[in-house]
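Below sits a lone chain in structure tokens, taken as the form predicted alone.
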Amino acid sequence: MKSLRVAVIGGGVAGAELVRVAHPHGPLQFTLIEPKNRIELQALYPEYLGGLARMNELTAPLEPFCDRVGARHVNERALRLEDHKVICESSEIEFDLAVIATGASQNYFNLKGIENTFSINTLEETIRARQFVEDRNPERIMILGSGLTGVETACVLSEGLDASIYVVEARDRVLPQFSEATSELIEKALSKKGVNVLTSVMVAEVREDSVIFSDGSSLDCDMAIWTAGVKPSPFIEGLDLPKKNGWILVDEYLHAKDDIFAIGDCAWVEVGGKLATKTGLEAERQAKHLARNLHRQAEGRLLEKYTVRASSDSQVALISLGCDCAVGIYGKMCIGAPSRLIYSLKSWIDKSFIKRFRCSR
């Protein structure tokens, strides 16, 4: 059995879960490279924005977690890879194996006026947005993008604010990555909440007091929240690794090149014709699978192939609709009842994730 030094770059859902599950004792010695001092659960950002989730429900400190499991935490930003070293801001971390789990960055698609938007892609931006809502009490809010984050944000804000909420989508239906039946159900739910849904509308510019569309029309607004897409982080862009559409291309073992693996949102995971979605569910599953394979590699055994659970053509998700209600998506099925039970399940899954990093193993 070989002793292997494993550098994990990124302490989000995928990276932290890998370190937790792999149990960094014995043949595997882990170094977790993450500039933040806490793990954050992005799935709860909409609820935090709406005042429905507390900070300790969506974050956990990394240092005590790493101490508990015997991993080293390097509280720096990774800059690049050189040979078998991760070059950080002031350190160089040698490794036998590296796992890249840096997630994704907000993609503004060269939008004019992004300085006039809010984002809930990071906790810092979500805190800023929540502070604005509390201080300014905006009367008209534009949510630009109707993916999972956009829909959940609209539902949360419509429930807690006396404001006109708009969801703006460039494609011809909300949640365009899901089935048409799901889009129809969600659009009806939004309408019942008084949310205005605008589809087939392209945003050209965001100003301080309005959103300008590509056809020249505009709508006044007090707050614009951008939720329309992600892209690879600058760290990923600078790596000499196989890529597809900018994401790190991995094989059926989540292996990218040489002694480098990639998991979570930063990776293009396509196995058996199934393309993995960039969701917390997939990030967790990939982390658990790779943890087992790292032990196999240390023991000199063959690696096991990964199987995609939530693919682009068969989505799996729980979507919060506010009022303690949620729907479940499994492939083309949309399960809307019992909605409170589904919400309780979603809430338990989300909040139990962070608890794993607060409690002992």
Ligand SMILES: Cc1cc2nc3c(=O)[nH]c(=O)nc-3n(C[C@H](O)[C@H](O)[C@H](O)COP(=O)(O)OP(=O)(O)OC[C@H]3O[C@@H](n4cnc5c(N)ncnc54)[C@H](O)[C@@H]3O)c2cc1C
Second form
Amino acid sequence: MKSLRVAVIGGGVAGAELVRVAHPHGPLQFTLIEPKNRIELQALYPEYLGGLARMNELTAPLEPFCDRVGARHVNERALRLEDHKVICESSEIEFDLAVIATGASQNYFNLKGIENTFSINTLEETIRARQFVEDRNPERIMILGSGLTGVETACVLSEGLDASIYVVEARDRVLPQFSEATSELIEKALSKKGVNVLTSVMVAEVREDSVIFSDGSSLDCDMAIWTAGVKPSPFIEGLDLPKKNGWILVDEYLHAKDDIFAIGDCAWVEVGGKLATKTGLEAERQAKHLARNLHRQAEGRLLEKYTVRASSDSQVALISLGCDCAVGIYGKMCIGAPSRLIYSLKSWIDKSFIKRFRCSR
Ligand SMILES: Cc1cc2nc3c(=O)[nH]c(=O)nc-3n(C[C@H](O)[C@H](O)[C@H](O)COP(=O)(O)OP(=O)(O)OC[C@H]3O[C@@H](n4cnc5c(N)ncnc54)[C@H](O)[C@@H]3O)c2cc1C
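Take the protein just shown as the form predicted alone and give its structure as the form predicted together with the ligand.
Let us now look at the entire complex, which starts with that chain.
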């Protein structure tokens, strides 16, 4: 069996899960390149912001995890790829195979006044937002964007704070990427919680104390949280790889070009007409699939094709609505009225993900 040096760039949900699943089986030598010293779970950021989750529930230290599975951790940012080498800030990592898993960064779409917004796309930004909530006790909070993150954030904050919460959406319904029935259900749940929903409203500028809309109207607020959209990380922009809308275009084997694969949010994964959503669920599935395929490659066996589970036209999600309630979406089906059982399931899935990196393999 051939031994292969695999460089994994990015130790988030996809990169860390790939190393965890693949390594214990043998001939692959992993180097995980990740500038942070811990694995962080974005799915719990809204709860952290609302004071409902603790730091140790959403993070796990990377070094002990890498030691345990025998992977090398390079605690640096990857800058570019050059002829079977990852060029990092102060070292160069040679590889036989590389896996890019650098996630996505917040897209502000040239918004005016970004400096006046908060974001919960990274842990640092979420901590800053939480600190602001604790120190300033804002009375009116505007959540700009009503995707999964916007909706969950609105629910959590409406529960924990005595503040007026607004959700602002440019399209004509909340959760526009989901079915109309789901949007309707979520909109009802938001109103029941006293969250004000403004649809078909474009944000033109965020000022220190107000949000200005494209029709010239405005609303005062003490805190604006931007949750509307993601884009590829700067690392991806510089790579000479096939791309679609800026994301790394991969085939049905999650393969981009030569000896390079890509998984998770940074990849455009479209298989059999199904476009994978940028979710933890998909990132984790792609990681597990690629882990098995890397072993097949080392053993000289044929690779297996990936099948998308959560696609843009058939979403799969558990959406937390606060009050220990959540709804489950599976394609056009919305599972149950908001229920505690689904909330417990979501909470268990999220928390057990991080636990895997803390204890045994
Ligand atoms: C607030 C929020 C809530 C969410 N809730 C859910 C949810 O409930 N359910 C769900 O399924 N999904 C959810 N998601 C989406 C989910 O978190 C992502 O789809 C998932 O994290 C993608 O995994 P990833 O590994 O591709 O990216 P990430 O987990 O973001 O990891 C990328 C890693 O790459 C590293 N990196 C970046 N650039 C470089 C570089 N140049 N060199 C080295 N490393 C680099 C980063 O530091 C990071 O650790 C949520 C997202 C957010 C923001």
